[in-house]
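A lone chain, given as structure tokens: the form predicted on its own.
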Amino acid sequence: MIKSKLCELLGITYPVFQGGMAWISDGHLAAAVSNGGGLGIIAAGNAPGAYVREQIQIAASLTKQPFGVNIMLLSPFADEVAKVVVEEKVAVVTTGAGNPSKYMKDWKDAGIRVIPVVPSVAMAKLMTRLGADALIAEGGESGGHIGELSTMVLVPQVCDVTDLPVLAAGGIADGRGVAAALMLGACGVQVGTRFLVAEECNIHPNYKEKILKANDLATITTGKRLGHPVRSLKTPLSRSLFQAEYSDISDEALEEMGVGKLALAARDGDLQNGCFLAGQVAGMVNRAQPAADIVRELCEQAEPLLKGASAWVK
């Protein structure tokens, strides 16, 4: 069995995090992943504290294992959610889209493990200095908001500048990706896109079907002009956004074109107007499974690959 210091740090069986995907990663999915031995994560997204509290309580009613909450720091409700995770005694907080420094003391005093998502070496250094417990180095192959660097480039550079445990994220959907991440210096992985088709994932069936039918060229990146690129499946909406980006439309109008579109995909399955976030590995996701099976399979597939690595050394 694959074990790492991440497992010891968090009390989990497998070094696998389920990504915190806004409008997708709810208490049911998080609990299923945690029950399967990984770390399930509830996505706060732009939701208010009351919603996050409800999802935490749902997860706590379904699992006795540790689970986490992802807080998007640009959310207007970030301050509110930061207090909720303390009050609800969440085991882990992952963060993105900002600097969590103003919350770190309260979280650490509450015994919460703080694990920021970092898209660059500079951010990894900063989070290490601020007292993070581990880091998630997320490459641009990911779905949703992405950075410039690919996973293969980013992970070893982050590992070189910190003594903290590092998880690799972006472009990982099977045991080959897990094995590669560990060889790059990571001690665990965060996976998002594959969990979109977990049986416990409550997104609209249209969303799941689009993932299962995706191929290697199924995604597109929009939003670079606005400074926050986003990767999603190619749809009428994403193609319109891409074309508008190179027109004379104002930044404000371009921004407005994307508002609320993820919810239309995740909740309503709107194939015309929805934004179906997904990573480049969508083409490798070809069947629905229970979340626990996904967690176990990721590691079980990686084991023989890691054991056979010596075949390349003469």
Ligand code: TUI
Given for the second form:
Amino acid sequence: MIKSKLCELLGITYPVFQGGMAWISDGHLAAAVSNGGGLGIIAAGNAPGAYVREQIQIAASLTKQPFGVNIMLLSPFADEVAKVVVEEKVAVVTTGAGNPSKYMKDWKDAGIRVIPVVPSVAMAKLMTRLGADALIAEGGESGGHIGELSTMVLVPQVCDVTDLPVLAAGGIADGRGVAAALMLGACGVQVGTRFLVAEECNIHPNYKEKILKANDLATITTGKRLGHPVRSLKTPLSRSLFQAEYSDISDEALEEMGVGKLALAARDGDLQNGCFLAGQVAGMVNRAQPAADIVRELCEQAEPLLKGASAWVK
Ligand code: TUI
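Given the form predicted on its own above, what does the protein look like in the form predicted together with the named molecule?
The next block holds the full complex; its first chain is the one shown before.
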């Protein structure tokens, strides 16, 4: 059984978080992951506080295990959602796409475990100083909004500057990734893309089919010019966003091209105009399963690899 200090800190069986994916990670998926012994996470994305409150209540009705909420800091509703998580007494808050400093004191005073995504060593140091409970070092292999560094180089450098538990994210979809993350110094992982095909993941079937059919080169990064690079599956939309970035179109018009496209993918399965966020591991995700099986399999596959690691040492 794979165990780490993260399991003790949060009262979870397996050191596996399900990434909070905007328009995708709802109360049903989060509860299924938490019931499977990992930490399920509801994504606030760009949604208002009332939606997040509703999803928290759904998850709480479906599981007695702890679960979390991810707050996307670029959201116009971030302040509102930051209050909802306190009122609803959620166990864990993760943050993404920005600096959560201004909320940290309120969350800590409410007894919430605060676990920010850090894309750099500087952010890891700052979050450690401000009292985070753990850190998620997310590399650019991830789907969605990404930083500069890859998981392989980010995780050890973050581990070197903090005593907090570190989770590795980005590029992890099976037990080999889990074992490698632990070797880099992490004591847990966050996985997004593989949970897209979980049976309890309520997205359009076209999205799941695109993931199951994806190969190693199926993703593309767009949005660099606008300062927020985003990784998604190659589609007519993402190819035209990519081309537009190197044209003389204005930043405002480029920004406008991306608005509302996550919902078109997740809710409507619009293969032409949707933005299907996914990590580079999409090519490794070949089977739909219950969320609990994904959590267990990730850890059970890592066990023999870690036990066998001594074979390298002569
Ligand atoms: O947040 C994510 N992934 C996301 S958010 C999202 S919704 C969105 N859609 C369009 C454009 C932008 C966002 C889709 N996927 N992952 C966690 C993450 N956080 N990755 C990178 C960061 C990050 C970046 C900068 C965290 C902190 C940070 O700090 C910058 C600073 O100094 O303020």
